[in-house]
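As a starting point, one isolated chain is supplied in structure tokens, in the form predicted alone.
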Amino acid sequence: MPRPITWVEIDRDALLANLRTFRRRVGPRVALCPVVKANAYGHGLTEVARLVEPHVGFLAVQSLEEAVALRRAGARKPILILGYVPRAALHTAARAGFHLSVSNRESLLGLARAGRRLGSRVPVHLELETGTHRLGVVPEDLPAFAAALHEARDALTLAGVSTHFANIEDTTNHTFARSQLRAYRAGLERLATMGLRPRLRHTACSAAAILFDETHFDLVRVGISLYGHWPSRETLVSSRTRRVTHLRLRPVLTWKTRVAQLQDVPAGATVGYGCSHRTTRRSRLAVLPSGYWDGYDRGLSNIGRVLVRGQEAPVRGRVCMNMTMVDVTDVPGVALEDEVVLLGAQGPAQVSAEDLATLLGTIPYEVLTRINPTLPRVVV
């Protein structure tokens, strides 16, 4: 196979090191559930799942389509679907044996019908609404859910009860998160009085798993930090305040392309669409065959930087759909098809997802997940 022109490298050792970090953090009795939704946060759904599956108890995705893709790729561990599954697809999901998060009664009843037709018990996870106000069962509806589960105990099994924190990583004041945890515990107690005790209690995302032992329960859903990124600066600060030690995260992803053309242009030349950049000196430009279609955000026009031969090269002009121009005047010896790092490290230099997120006024999650899923993911 010829070498790709733009691709993503996945560092196997870094990924598994991060997984071991969380195993040490939560201890041997808590199940690890890597969240591989959104193409494994841009890292490659099947590539990441194959690497982590031998070491974990569950895999979590957002959609039925992602779950099916994992099964077709050979995944055998239980798969938890965190998002909404349309009622017309519930039988398909139940037949495949997926664990489903449920937060409306119609889905619960639909899964009960599917379980009876299949002659098996479908594992469901009730998601409790504790303050995020997205998907979730509100407290006043718990009795109706409990009654439905009792009536369908031949077709459904309460495999889990979960919730999702609304404000645990965007702040160093965790009062709201603690109120959610209290609401979650109250929901568990109320279900217990109705005779319902789940096998798996789970609340913890990456930030919760890092900061609060009391959120670990039976399973933790590790997302962004599995891939080597702190959920936020506030989480990092809070971890130091709380003296969480021995927690080293290693970025897993490097995004690369190649020099497709070199041009020497005079001082005063305009670059790219809209003539948004004008050179102030005689310059050497490298044209990269990667642009916003690939996920390199147009907002990085004239402010982004890439790495060539271990040195920074600034973006000049607008990022195009399929091309980006960078100034390599001060980088000696750049040649056609030289490797260029859009995100990641090259020698001692680095462009991190956090760096790009700061420039774009967003979060690393968005930078990573918007990398085009059709680009090759190469495990190294």
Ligand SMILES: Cc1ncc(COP(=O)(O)O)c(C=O)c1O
The other form holds:
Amino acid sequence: MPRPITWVEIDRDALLANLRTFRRRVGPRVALCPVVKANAYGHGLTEVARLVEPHVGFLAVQSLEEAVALRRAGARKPILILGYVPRAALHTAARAGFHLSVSNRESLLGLARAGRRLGSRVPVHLELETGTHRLGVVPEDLPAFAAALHEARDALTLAGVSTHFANIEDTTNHTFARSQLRAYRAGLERLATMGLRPRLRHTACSAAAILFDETHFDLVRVGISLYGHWPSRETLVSSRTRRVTHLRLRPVLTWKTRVAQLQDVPAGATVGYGCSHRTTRRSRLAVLPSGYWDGYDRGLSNIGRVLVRGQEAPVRGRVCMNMTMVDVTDVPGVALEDEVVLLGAQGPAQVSAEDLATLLGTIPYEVLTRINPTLPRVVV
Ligand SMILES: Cc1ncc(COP(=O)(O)O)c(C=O)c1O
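For comparison with the form predicted alone, would you give the structure of this protein in the form predicted together with the named molecule?
In what comes next, the whole complex appears, and the chain from above leads the way.
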């Protein structure tokens, strides 16, 4: 394959170091379940899965399509589908042996039918509604679910019971998270009185896994922090105040492109669509062959910065669909096809996902997952 003009590098050592950090954090008995949905948070579904699979018990994705892609790429570990699988696809999902999160009766009954047709027991994970009000079984419906599971015990196995925290990253006050944990435990107890004890109890995302031992149960579903990012500043602050000080996370992804043209322009020249930038001095511009199609958000127009020759270069004018102009007047020696870092480190300089998220008024999750999945992911 010819050398790509824009690509994403995945730091294998950093990824595996983060994984070891979580292994130390949760101990040897809790299963690690990397969340590799959304193209492994932009890092490359198959690339990340191949690296982490030997060290983990499970892999979690959002959709059936992602689960199928993982299997096709050779993943052998159990795959948990966190999101909704359409009823028409339940048989396919069951046949493939995927674990499915279930939060409605129609899906449960559909999986029971699939299990009977296949002559095997489909592993289901009941997701309990504890305050997120997204996917989940409300407490009043638990008896009906338990009855359905009991009736379909030849076709279904209760492999897991889960929940998801609504307000564990966004705050240093974890009262709501604690109330969710109480509701989850109550749900488990209720199921136990109906004779249902799952093999895997799981609640923890990154922030929960980092901050609270009591959320670990049997398996932790770690996403953002596996990729080397704190879920939020609040989580970092909470970890310091709770003295979880041994945790060091290493960003895994570097997003790179190359200079496609250099242009010297006079003072007063306009740059890009809408003429939204006008040079105030004689300037040297570098044109980068990456734009919002690549995932470099148009909101970074006139405010983003990239790294070239280890120095920062500000974005000038609007980010185009496939191109972005940056000012390299103050960076000596920039040459055609010089490597440019859009996100990541170059020497001592760094543009983090957190920096871009702050500029864009969003969270690192969104910055990372928006990197176009068709760009090559290269493991280094
Ligand atoms: C159900 C579920 N579990 C775990 C995660 C992982 O969360 P995080 O990336 O904060 O670790 C997510 C992410 O959105 C999720 O939806």
